[in-house]
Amino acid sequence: MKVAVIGCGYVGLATSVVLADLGHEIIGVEIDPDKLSKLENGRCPIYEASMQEMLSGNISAGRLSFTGECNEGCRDSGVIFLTVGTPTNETWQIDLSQLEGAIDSVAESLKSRNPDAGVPVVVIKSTVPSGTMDYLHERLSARVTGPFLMASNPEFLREGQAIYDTLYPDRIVIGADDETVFKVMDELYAGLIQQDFDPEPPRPARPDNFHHPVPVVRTKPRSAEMIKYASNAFLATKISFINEIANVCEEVGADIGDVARGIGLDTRIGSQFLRAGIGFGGSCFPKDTKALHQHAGSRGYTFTLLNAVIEVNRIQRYRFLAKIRRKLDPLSGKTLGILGLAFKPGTDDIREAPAIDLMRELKRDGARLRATDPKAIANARDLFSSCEYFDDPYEVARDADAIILVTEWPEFMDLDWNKIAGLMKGNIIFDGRNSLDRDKIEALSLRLIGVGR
């Protein structure tokens, strides 16, 4: 099938690189300059892991190409994805300029469409609030003539792992009105649905647990929109929750790590999004909270719960900034090693990190700032200059007063510390994820310092 993807972001990417790689001809539209030379000639402007190889493999293969023109990408696929961005603004209200522009686009190059290609099926993957493929729809009907069809199919990728999560998914949820849409996105999506391909490098290898075929949801498209939001608004309760109870923690004298595990082996429960910290960054969780947030108080609602999940993550991070303080006291003029500035493993993205926020009231309080990252350092020192930046970590702990770590890289936690030890002057490691062993640590006569414990 011939796919057009108007968007090559995080999503847009990991979407054609996916379909590409499962047999499917598919056009990438990008109208950033930048971000399409890069594309064009077969570099991944993101990093994550197997996404590179890929990429270069089905560009190589003939079936996948960038262009910055939408008529190109659109005048005879049989699917144009919508994956454009969705930022909030300043009232947390969803920006959908973006995608405005986007069916504008799309509205012209369908004017020119080749008549035997078929009535395309407009797919709107961006995450939008209930209700937007609606509007998008009447927005498209008053500007072409021609038949069309529309879907709103979410995505549910995290990022880091949104190859993985593409090829690999829990769920396929379809959102239309027409019949005929559920057998496109069937017949597209039939691979995955499945699992009938071979789960050999550069594809990431398929869990062992995996079941397919892949449920695939079937409903509104209002319902479907809602699904996205719902799923990541759960999320995130769940991390300001365990963040709360780890709070409490610190006041009653329990440990965190324990509680989060008795308490995520029921089953009703789970594990997982159950590890106390500094709070969730991204650009998905603080976005999409908020937007949900503003969505429902739109419509005379007032979410009460997810307006506290919002607020817990926001203070979260201040409360371990308090703690350094505290620790610290004064700031001016210590020296402080941040491991990890991404703001989660697996990614270079540094959209809503903590460790940035954290790095900049430091340096309002005067202290020296060393940092590292395996894949963040250029976006990082892009946003963020009044700090050195080094590949390695050993650096930034040489003559450090003290050590934050950020980001639970993997990298951090092979670290050596027993030559960390030897080379800070001071001797405390504020560890803002809970991700290192505390014994291995104090063995070296250096404190640590987490989050709930």
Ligand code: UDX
The other form holds:
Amino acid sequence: MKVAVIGCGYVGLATSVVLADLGHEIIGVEIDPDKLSKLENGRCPIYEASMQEMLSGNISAGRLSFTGECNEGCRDSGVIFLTVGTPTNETWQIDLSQLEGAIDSVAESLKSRNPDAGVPVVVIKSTVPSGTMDYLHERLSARVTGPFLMASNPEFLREGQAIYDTLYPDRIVIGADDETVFKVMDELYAGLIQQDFDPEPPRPARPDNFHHPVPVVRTKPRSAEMIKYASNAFLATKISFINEIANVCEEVGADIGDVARGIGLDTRIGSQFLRAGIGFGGSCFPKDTKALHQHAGSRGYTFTLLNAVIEVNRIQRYRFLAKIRRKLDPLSGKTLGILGLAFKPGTDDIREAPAIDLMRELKRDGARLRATDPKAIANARDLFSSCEYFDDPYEVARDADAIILVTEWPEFMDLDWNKIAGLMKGNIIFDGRNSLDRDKIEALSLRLIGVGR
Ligand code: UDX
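Switch over from the form predicted alone to the form predicted together with uridine-5'-diphosphate-xylopyranose, please.
All chains and molecules follow, beginning with the one already shown.
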């Protein structure tokens, strides 16, 4: 099937690369000239496991190409995905301007569409409030005369695992008002639903317990749009909940690691997303929780629980900071080593990353900062330059009064803590992710301070 993907960010690229890999003919449309030039030269503009290899392979095989021209993408494509950004503004309202711009470009492009290419299905994959597809349908209808169909098809991929999550989804959600759309989407996703592809590298391996056919939730567009927001809001709620339990554990002398394990073994609760720490960041949870809260409010409903989830998450990183301040008072003149800048391991993304907030505050207190990250140094340097950045994590420990682990990269778990202890001036390790081995570290007369234990 011929498919256009408008917007080559995380979602657009993962969708393009995976659908091309399953045999479809994909044309990615990107208006950012830097990003486009990288893609045209076969270079992936973001760091994401397996993506570069699969991008190169599918470009060479002639199934994947990129253009800056929307009409080139829309001329013959049976499906046109919109995967542009939907940021929130300061009042938590979603900014639909990129989607509106994309729809207007699609409208313009459909005027010169090949008449033999059939009725296009325009699919909204960007995360949007319920009712947005209907609004965009109206906007497109007002601008084109020819027929078109529309669908809402939210994605659930995690950064760092974008290809894996796209190849092995827990479910596929399709919102549409027309049977034809469900048929087209079934055909498009047949390879994923039936898993009839070889999970050989560079594709990530299929998990042993992966069930197929993959469940497909067919529903109306407003429900599909809500499924995406509700999923992210629920996962964010789990994190803020466990962080609050961790804070109470600190007061009563309980251990959050054991508590999370104890409750997670209840199959009704489940063990995932119960890792306490300094809170969630990234491009989705902070934005989507706020957007859902604002959207509910705009319809006259106050989403009290979600407000608390957002507030707990905002405070959590400052609680951690307060611990550092208390232990190292005064911070002025102290040297602090920061392990991890990305909002989570496996990505170079620093959007809403706790490390950046922490570093800003610590710098304001007069601390000297030395930081490292396996992938995110370049991005962090652009945003925050008052820090010395090192590729070598041991350099971060040199003369440090304390080390602060902010992102739990596997690379940091295997560090030689004996060597680190020898390089440090002080002896305190703050573990913002509760992921270091306490026994190993405390056996070296270092002091480990985590969250909720
Ligand atoms: C998330 C959703 O998981 C994904 O389905 C959606 O499409 C986009 O948003 P992502 O932001 O890439 O994906 O990362 P995720 O792995 O979900 O983690 C989000 C944040 O929560 C990270 O900052 C992570 O460190 C934090 N987190 C996660 C915790 O603090 N504790 C946990 O137990 C799990």
